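One chain comes next, on its own, written out as structure tokens in the form predicted alone.
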Amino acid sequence: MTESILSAKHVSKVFVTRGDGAVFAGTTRFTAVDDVSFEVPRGKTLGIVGESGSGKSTTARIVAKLIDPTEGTLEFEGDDVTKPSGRALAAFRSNVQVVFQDPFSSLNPRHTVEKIISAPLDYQGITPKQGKRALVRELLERVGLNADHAQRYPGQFSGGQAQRIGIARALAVSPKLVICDEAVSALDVSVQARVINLLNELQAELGLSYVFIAHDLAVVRQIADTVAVMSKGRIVEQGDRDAIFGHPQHEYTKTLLAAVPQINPEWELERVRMLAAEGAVE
């Protein structure tokens, strides 16, 4: 049985709002997670997937600790993370990484990258041994960016660039868990392939586990190890990838993926003779 680096428990998330006008305007509660219970295996990728509005980004950010959680409780390599301050949460926020939607707006557009990717050691107080622009320029080559690349500001980058920019900054501190919240949505596919597979290179390479946030099924299916599959902030099924995505059960999986565009194997096989005809395969 594979170890969980991550344990959510019975969480929830309840958003009160006061209405406008006078001092005694009445309050709206929001439930955006309501009992949702899941585990991050050591080494591996739990995706979470759901329409815009399913509680999905409310769960990555309490899993970030961005917000606390109204109920539940988690655990991080078995210790109750659940409202951690001070050197604990210092600590959490050493193994735990976030990599945002947007790469831009996550990114000062004034800093350099080298000032951005070194920022969690400033914030962490971490010296590393060989020296803050040394392993800058060694975390840009290994997301695939030139290491002279450092002294450039954001805007001179494009999407995908911008992106694995912000992956290194997330593995500057060494994390154990990287949490992407629609990290590549925001990116064209072909540039998406290469984002997930750099993601998948880091996590052989390096041990990491990720909680994979997206709302793009067919982007899951080629990154994640199980899934949970959220819904008006619930998890209404979850389980191995191939299981969910090749018998899923609940009805709302089902017109998940229902609505994932197929290729017409007609128009395939069409393509396939033109190119034939033409010479341009055997």
Ligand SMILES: Nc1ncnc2c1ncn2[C@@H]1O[C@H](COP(=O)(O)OP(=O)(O)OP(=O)(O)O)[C@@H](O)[C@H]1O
Given for the second form:
Amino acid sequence: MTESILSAKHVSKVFVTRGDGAVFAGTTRFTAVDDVSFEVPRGKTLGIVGESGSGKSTTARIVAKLIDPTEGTLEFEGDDVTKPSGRALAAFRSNVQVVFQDPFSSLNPRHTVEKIISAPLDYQGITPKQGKRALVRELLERVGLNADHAQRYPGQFSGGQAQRIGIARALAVSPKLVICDEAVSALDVSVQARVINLLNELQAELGLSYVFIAHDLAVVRQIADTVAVMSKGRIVEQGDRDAIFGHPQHEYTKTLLAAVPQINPEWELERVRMLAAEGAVE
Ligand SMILES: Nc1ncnc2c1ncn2[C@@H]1O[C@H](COP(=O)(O)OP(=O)(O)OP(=O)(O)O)[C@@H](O)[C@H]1O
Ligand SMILES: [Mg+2]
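Moving from the form predicted alone, what structure would you give for the form predicted together with the named molecule?
Every chain and every other molecule in the complex is listed next, the one we just looked at coming first.
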């Protein structure tokens, strides 16, 4: 069995919302994540798929410790990190980083790329050995951008390039686990494929583990080693990618798979060639 970098056991999240006092004065409880357990294999990718509202982002926020679970436990490299504080929480924050969906809204338009990428270092009080400026240059090159563009602003980049900046920022603190929440969903299919290639290359070079969340099964198929299928806050099926895609057991997974459009690779190649000819590819 592959060793896990992270394991979630019986994790639930209940959101309590207050009524506005006029029409409904009480509180409502909504279970967004309902008793989920999963493992992230070290150096590999757990894909989480499911329709909108199924609890994927809530799960991501719990794993990244942006919110606390109502129930359940989280372990990172064998240590209980359900309620870390002080030094343990700081260590967790540099080990686990998140890349969000919309590259532009998650990058401050008034900050230079250098400032954006080095923000997690400043936040954690980390001074890189080679100096901040040199590290930012290294990171830009690593994600396939021009190191001389460090003084530019997000608005001067395409969507795919902006997402590469988001990835460089996540890598600044040398994390072991990166959570990608719909990180390529806002991008064109051909740009998506390039960013996924980059993520796969970074995984091979740096030994990163990923939690890769998407509502699009075709995208998850390109990157995940194991897959968890979520519906209404629960994981209805999980296992190796080939088993899930080849022999889905659950009706909901079968429905999701049936909805995946069959892409003719020849047409897609032709489309990429046309875009490239127009200079539209990043
Ligand atoms: N802070 C919150 N307070 C109350 N309800 C919330 C909160 N955050 C999320 N929810 C609810 O929890 C459910 C799951 O939301 P979540 O964002 O995790 O879904 P998702 O699978 O990521 O969906 P999408 O594919 O649209 O991103 C939704 O019904 C959402 O409205
Ligand atoms: Mg979401």
